[in-house]
Amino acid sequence: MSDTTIFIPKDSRDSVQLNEDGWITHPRGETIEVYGPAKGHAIGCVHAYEPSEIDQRIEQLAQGYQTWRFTRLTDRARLLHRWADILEKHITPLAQLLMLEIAKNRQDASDEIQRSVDFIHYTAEEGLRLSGEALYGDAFPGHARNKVSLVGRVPLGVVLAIPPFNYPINLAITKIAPALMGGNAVILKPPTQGALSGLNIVHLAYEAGIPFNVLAAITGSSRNIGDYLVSHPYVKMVNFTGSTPTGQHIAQITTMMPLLLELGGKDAALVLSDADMTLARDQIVSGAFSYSGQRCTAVKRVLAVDELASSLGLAIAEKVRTLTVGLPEDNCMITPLISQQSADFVWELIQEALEQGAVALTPVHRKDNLIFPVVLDYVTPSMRIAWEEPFGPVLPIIRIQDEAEGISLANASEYGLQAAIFTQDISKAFDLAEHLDVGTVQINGKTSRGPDHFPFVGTKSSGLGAQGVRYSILAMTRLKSTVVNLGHV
């Protein structure tokens, strides 16, 4: 097997084949080309599903679910472990595909796949440890012990998993693995930039023995098939990661359906006067600029007390100047953004802030969709960049008088994903954490997701529901009570 391509059998039941360049494609009907953001040329194409094809595929899943839901937990776990083992053998070619498809650097791409492997193994084991309970009637006044409720969890049905472009393998697997372990069937709707990666991991799942009628990848433009999938009568849950407007739209068009939504963020790093400056600098730069800032949990604004803002800003800028900028295959930290449109939006926010009085501490430079990392000081709450999520390599510094103002500014955002506090006073850190209206507070560390068994939660416009291995399994199953009526006791 080549270490630069993924082999998909030509007799695959999903009709996915290799094209002349070695990448998977779909030979029939209308196709969508997938472009590599680093070089701008097509690297492959995927099939654009029509509604009738979607109906046929989802009906297969609905039928397969009826068997899968009664498959023993140990058998589900065995297949997941096998899938993880196969993925691990394909880290090198899958990482190569991520570099081409989303311009993620080599190390980060490899890390994403290894993290996914570990996630699947952990999910398989965690699913075996979930247990129910027995409740006796006499625990409630006026009832006898002759009633016993056996409480367990059952699957929901067909789960629609929609990951984003920035982690097309990991955030697909964090949806698929818990859903399968919980007994559900799964539709993967990968993003166009990430569709090749999504198709490959699904076919490697088939190679592991996960049934064809339990897991499917449906590709196509979200504009054309997104609403059709989300509102399909066989779909019993939607697990979505992406933009807040899209998440809100999904919530509006679904009715009486469980949702798990991981949306946007404007994560703040609150730096107090007693913070360890070196630690704060290193964590903030890593948190803000990893994968060019294209992460929902990226540090997207620094709230620094005025007495140290200047020195902190200069320290951050000095560190940022050492970041490598260029192509993903060169393992650069700052690589081209996912699209020209995304780069245009980030550039617009930077230019508007500069026009309104922000000061750039690093060179402001752009080459097509590659934007060099920018640190902006003297950003004020009147600027758009203080509130909007850029999803790019730009870090605004907002000066505050004290921690109370910092908490107020952090909480004024429509988003509530994460926040970071840098201080050497742990008591103060816990007190401030209580007042931050976010899902997770990081103390003396960058905002980030994981470890993956930790709960991952968003408030306000940042999401709905809790993720993390155990929490995801719980979210994609429901409680069911069976009451046994015994003889009089």
Ligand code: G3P
The other form holds:
Amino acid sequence: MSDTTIFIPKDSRDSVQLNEDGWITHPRGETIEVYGPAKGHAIGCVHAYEPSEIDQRIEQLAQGYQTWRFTRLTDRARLLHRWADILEKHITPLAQLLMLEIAKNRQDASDEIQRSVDFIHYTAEEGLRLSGEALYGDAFPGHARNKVSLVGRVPLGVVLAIPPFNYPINLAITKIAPALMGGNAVILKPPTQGALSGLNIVHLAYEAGIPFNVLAAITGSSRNIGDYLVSHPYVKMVNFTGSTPTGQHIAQITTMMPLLLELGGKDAALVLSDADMTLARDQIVSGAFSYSGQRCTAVKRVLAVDELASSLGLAIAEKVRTLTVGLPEDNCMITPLISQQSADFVWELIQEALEQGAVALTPVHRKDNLIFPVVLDYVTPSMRIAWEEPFGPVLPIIRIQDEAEGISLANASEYGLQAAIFTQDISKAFDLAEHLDVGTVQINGKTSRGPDHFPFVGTKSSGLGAQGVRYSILAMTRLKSTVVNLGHV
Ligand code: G3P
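And the form predicted in complex with this ligand, for comparison with the form predicted alone?
First the chain shown before, then all remaining chains and molecules of the complex.
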């Protein structure tokens, strides 16, 4: 391990690229700025790859893949464990980067990196236990036992991993680690806000011994190079987390290629009359406002039976008013949103709902891209905020007459990521869960992705395919059958 230096820009003019020998500061060529949401200005720049540079880098990966695919599982696991150990030693500077790049608060930033360390270790172990099966011909009419199929899994080739801004380290690693363990080579295309974090975790992967021609970080604006990367002939699988429109675009321009798409959500918390109100309040507030609501699995609407909606709304609002608002380095719960444009969209949805009759149970206040947490009662299905994904600190409460109406409203969303049910009648909870068209139902808990060995699935506009350690390895490998024709019996 020679150079485990974490690159953190000293000022906005600092520009960086990562190559086989480490950091190139002030590289030749185009750069793109990394905007610091809490700083209100650029914090640094990263190299903007040109198509010719992309071709050259992917060519290297295609060649590296031909060796990596035949490495022993135990060797892959050893390198992954070493990568995780190095990352764990750098939690503090990497968390500093997350605070700068995406205004994630200190604790959440540290937790994201620790979660990634744990994910890599678990992936290395899980990958060792992937097995296949042997099938005998005589199980099917007309065939003899001398025909045996040995069924195993093989890698796909060069995998393109595209994580979102809100988890630029964790949702990079939940793509990279299973892909590598499955024998693939990986291109990481980090989000621009999160690019410095992405470059640094790849740099540390090289220090762990993961080969330069097996893992690459290609930075640049998705507008400029996104389609080029997704359509590149050497790319054999795309693993994307981001907005639904972008995910749908990727699905439209790719043909005959496996995809893993983690997209938007409008997760509903269905609160029934017998719910534990304190539990529901605490879980809903945490689920709705962690990282300022910038999570695809955030609670984005409360569907509450009319008889308790007012008391629940007031209880939620009382707790929301205690949330800390400010800077990530002060570990505030509510921090500046990722961009002014994002904040404008959230603000527009709030203002429209108020104009149409929604009632704010908390102060409605904004300072640039910092929006104070808002709880809106009396939201109706005629309002945009009942259906659109704000990706910000706002929680609409929609009153329902009964659970049937709750199920109907929950399923009417274009999204189908997760839903939560709060009731003390577990049999009823399971029955209602059966009727919810989502990937995951949380019973008496907030909607969330973890623990990360659980399947993480989105339906409808929320995604395609299943993540989670084992599911991700399976999604980035394929079956292969080798049939042995033994002596004729
Ligand atoms: O928004 C990204 C999605 O993966 C959320 O993950 O762990 O916050 O539920 P989590």
